[in-house]
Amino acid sequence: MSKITDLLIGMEKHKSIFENEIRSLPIPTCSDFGSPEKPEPIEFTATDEKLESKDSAAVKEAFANSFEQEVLKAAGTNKAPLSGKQVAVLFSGGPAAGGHNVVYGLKKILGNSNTLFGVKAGPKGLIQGNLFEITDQNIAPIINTGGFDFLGSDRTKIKTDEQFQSVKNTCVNNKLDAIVVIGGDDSNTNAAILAEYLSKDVKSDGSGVQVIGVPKTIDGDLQIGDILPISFGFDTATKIYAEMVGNILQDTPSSRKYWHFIKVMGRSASHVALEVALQTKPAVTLISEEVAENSISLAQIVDHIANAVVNRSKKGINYGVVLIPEGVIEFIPEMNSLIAELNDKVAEFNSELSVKNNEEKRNFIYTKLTPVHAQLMSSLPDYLEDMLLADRDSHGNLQVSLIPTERMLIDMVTIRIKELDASVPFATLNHFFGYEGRCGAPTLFDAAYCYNLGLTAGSLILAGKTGYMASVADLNGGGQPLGIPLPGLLNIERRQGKDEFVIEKALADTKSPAMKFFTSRRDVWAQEDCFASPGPRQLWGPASRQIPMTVALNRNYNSLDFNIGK
């Protein structure tokens, strides 16, 4: 073989020029941990900040062994960290960039005096006892790389007596002293419940197993003001989406003939859409929370987009981009009401529906819905009706990622434009940016954030803490490691007919500084081309230290630079 073929073969299995380079990049480290090359565990002290939910009294009763309200902050080097600890770490839920660096941070801070195990395939692997010891040799290839492939993940919820007993058996069989759960709001809810369940009488000496959570979700809906500015993975995902949206925005005045309808991830909240809009300045952006708050109907949304198209056309601009949050359909009042009734009816008549074709399903369900919902459903395109009747997820909810909202809006806006001005040209293309953003190599921010989250989680374990979520705050002031009490975040929510303790999703605040800035500029963006292309993610270079714009605005930072470790 030639020299070039040898080179190309050598680049297989995650050994591209880029991947080899990023593994050697220095990672900014909070000064509390001392030397970046040899970080030391930190001690914690209580702050004056206490967490309180509307259901704190009920939570305190149910979580008697692990209930805490006070947020913890770093209090210098831990002079007597616990040693001989057997710690297991797992990923839970969908992937997010930076997860491997959490594991790296854990391994680094636990050092040679403790043992770190990886749990394969997430919570299911914890139930099955599928563990392996993580070595320095395992860690070296995954530093600064994307994805969750080192451990794998799944969406199993640990909630039955049998599952809890299996987890307990895993702890006993592997002599575990602590578990680190890396996941979103549901996963950290599970971590809180596990912390309570494993708080005592697990090991032979009658002691318990510690549980620490780490905040992950590209949707950005796990936020708690200044103490948890953002979850990891959000920055990388939004920069990936913003690059692609920016590329399309640059194409629109080049081809001069297409309106692109782009759906981006964010079922329960519009943080992703808002961040991408701030970075790229498209002509139209929908914000789900604003739709719900102002009771904006589907017809009003269609009118809003159609009028933007017509008004730009009058200026000779027959192109543009419409940015759509994945879950907006559930925030439209009449659609939300329809979907809620459909969820009940699909569950009630599942056996009857399962043997019918799509047309038969539609005709059958019309007879089971209230007249107003039957009329609304029948007015929708057939393909949308079919998706509304598709199989539900494990919670009994509609899988909105499968709903072609962007296609529905194109069809409805096309009709409305013909009514407003039939002479307006309206050629369209539609896109859904979802999985593209979850497993990319982390931005410098996510790489640093995750590494420091791992150092914080490990320090909480070595300080003997349980039932906390690791966090790093003060992102533009050097970084401040925190421990957030998980029970303090819990509320009672009705799910599948019964009350459950959950961490509420953080929705985009329509009164936040980020939203106020967005609303002050969107009319200008709609009227003329103001778009910007943020370009690719940078791990070095002029934009490498840029944090999410929504975080900078909402936390009142004075720049877009994070300075962890500066």
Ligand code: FBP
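For clarity, a rigid core is taken as the largest C-alpha set superposing within 1.5 Å between two forms. Since we're looking at a predicted model, the values are computed, not measured. Residue numbers count along the first chain shown, from 1. What changes on going to the form predicted in complex with this ligand:
Annotation: Cα of A347 displaced by at least 2 Å between the two forms, core superposition.
After superposition on the rigid core, the Cα of I143 moves by less than 2 Å between the two forms. Annotation for G464: C-alpha shift under 2 angstroms between the two forms, rigid core superposed.
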Given for the second form:
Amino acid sequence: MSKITDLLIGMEKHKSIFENEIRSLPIPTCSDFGSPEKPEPIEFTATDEKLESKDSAAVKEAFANSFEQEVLKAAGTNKAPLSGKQVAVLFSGGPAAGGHNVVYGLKKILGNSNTLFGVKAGPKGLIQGNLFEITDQNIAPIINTGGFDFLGSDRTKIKTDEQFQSVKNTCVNNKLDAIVVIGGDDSNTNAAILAEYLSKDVKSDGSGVQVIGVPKTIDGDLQIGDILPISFGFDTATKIYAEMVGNILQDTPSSRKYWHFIKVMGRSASHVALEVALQTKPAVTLISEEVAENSISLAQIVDHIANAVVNRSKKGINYGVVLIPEGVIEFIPEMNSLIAELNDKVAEFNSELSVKNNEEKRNFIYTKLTPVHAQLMSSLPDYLEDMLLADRDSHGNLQVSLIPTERMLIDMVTIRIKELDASVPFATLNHFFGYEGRCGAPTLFDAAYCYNLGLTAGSLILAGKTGYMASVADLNGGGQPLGIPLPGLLNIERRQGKDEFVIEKALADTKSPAMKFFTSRRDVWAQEDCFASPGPRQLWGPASRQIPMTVALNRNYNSLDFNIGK
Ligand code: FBP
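Show the form predicted in complex with this ligand, please, because up to now only the form predicted alone has appeared in this conversation.
Below: every chain and molecule of the assembly, starting with the one above.
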């Protein structure tokens, strides 16, 4: 007995049998970096791929010092890498599995002739100058582990003159030569703006500080065709959700009485929902981009789900799963135009709203909205109205993860089924799979992808580059390290009532091979049980190299495996 209790106490603080084991899991490495044991920084050369956004002319003017459009690829080992560099790394935005391996890759490639600092608590920490030196001893415990807890993260947007000046002060005070921002579309937009702002006159000799981005987000909406097949964290999150959805699907014909409405994370795009659907094959999956493209109203969505329930019931199947993308509410045309006006009004009347209770907020906003929106707003359940009025994040985004869309749909579908056929049994349960998927131990793919992203980001710094995002392409082949020019990705978008430079979110393309496959199968999945349970993610064995199915289909790969390091 005492032996077991000692063993259990020994597992405290991240020392479970599993955590101990994964730390020594070998990480596949792109051959460009040489030997996996002692990777070397690479040099870069321009490819003939040039990024052109619709607002390139305006970007060129505003980003005069850092404007680049050509994508860079590896060009052998860097024979004369910069040295003596002081580099700071930070996480920005929501956590995603694999972030710790980016830091590991950076530390490895910077080696002992450069210094790596960790910025605590995201962009806020950069503004406040909250840095510490990362040692090899710090790195060892975080290898292949999930979460961002090594540094922490936050969603502060660096936007005011004071904030930019504070970042500059942090650079000067810590003698920084480079900053690596690990984040999503908004954070990489911040990285692009910082790269330009810090491009000169930071150090006494008039030189600047390099800024490199790394593509992170479980949402998968930071992807750029073949040059950035996916952001890191997506694979782990979708495999965790797919395991849970698979388990619920397995429960449905066992207990035979529930319809489960499952909302999955992904604040805007439906990549997560689509990927989980391909892995598990539930009865109904909503795809937000299809809703917007075909102007499908809320009533039509409700009707679609209610009919699926009634039709399955006719076959004696009184159960099923409905998969709902987190952000669908913003894609329903009438809701989208309401939310757009709300975003502007919430920004305009922020101080008035901030002192009111929920009921007062609702009554106040009715008077500020155009009549058609005021009427729609007042027809929604109170719990939904309150969430639509909740504070936006610092990038001006509605916090869709807080909106109970799954509950709203259950309420509305229940009413519709009663109208269609009151005899149909309809017992429901609702779930939100979000935070469960962001910090799990990375899949082998995310572990490898992130480590190689870290090696690439560090190589870009040691090659003197700034304003680039690290990427690793050709995942089905041996993996190809790339540098993607951030200004080439910028467009002008309206945010919080004003025009801003932003990296556009990559939404799910309704004409993509993955969507085409999904639409060709979904009616069959609705009519009978075709579900599959993918099980827990595997770090060893035949399923360990599996990449997201949407990525394999959309990139036209010849297998479901990634082949980095093979
Ligand atoms: P990032 O885009 O920063 O990676 O975050 C994505 C996300 O996980 C969304 O899926 C979700 O809507 C949001 O974060 C939730 O944010 P928060 O952690 O602030 O509640």
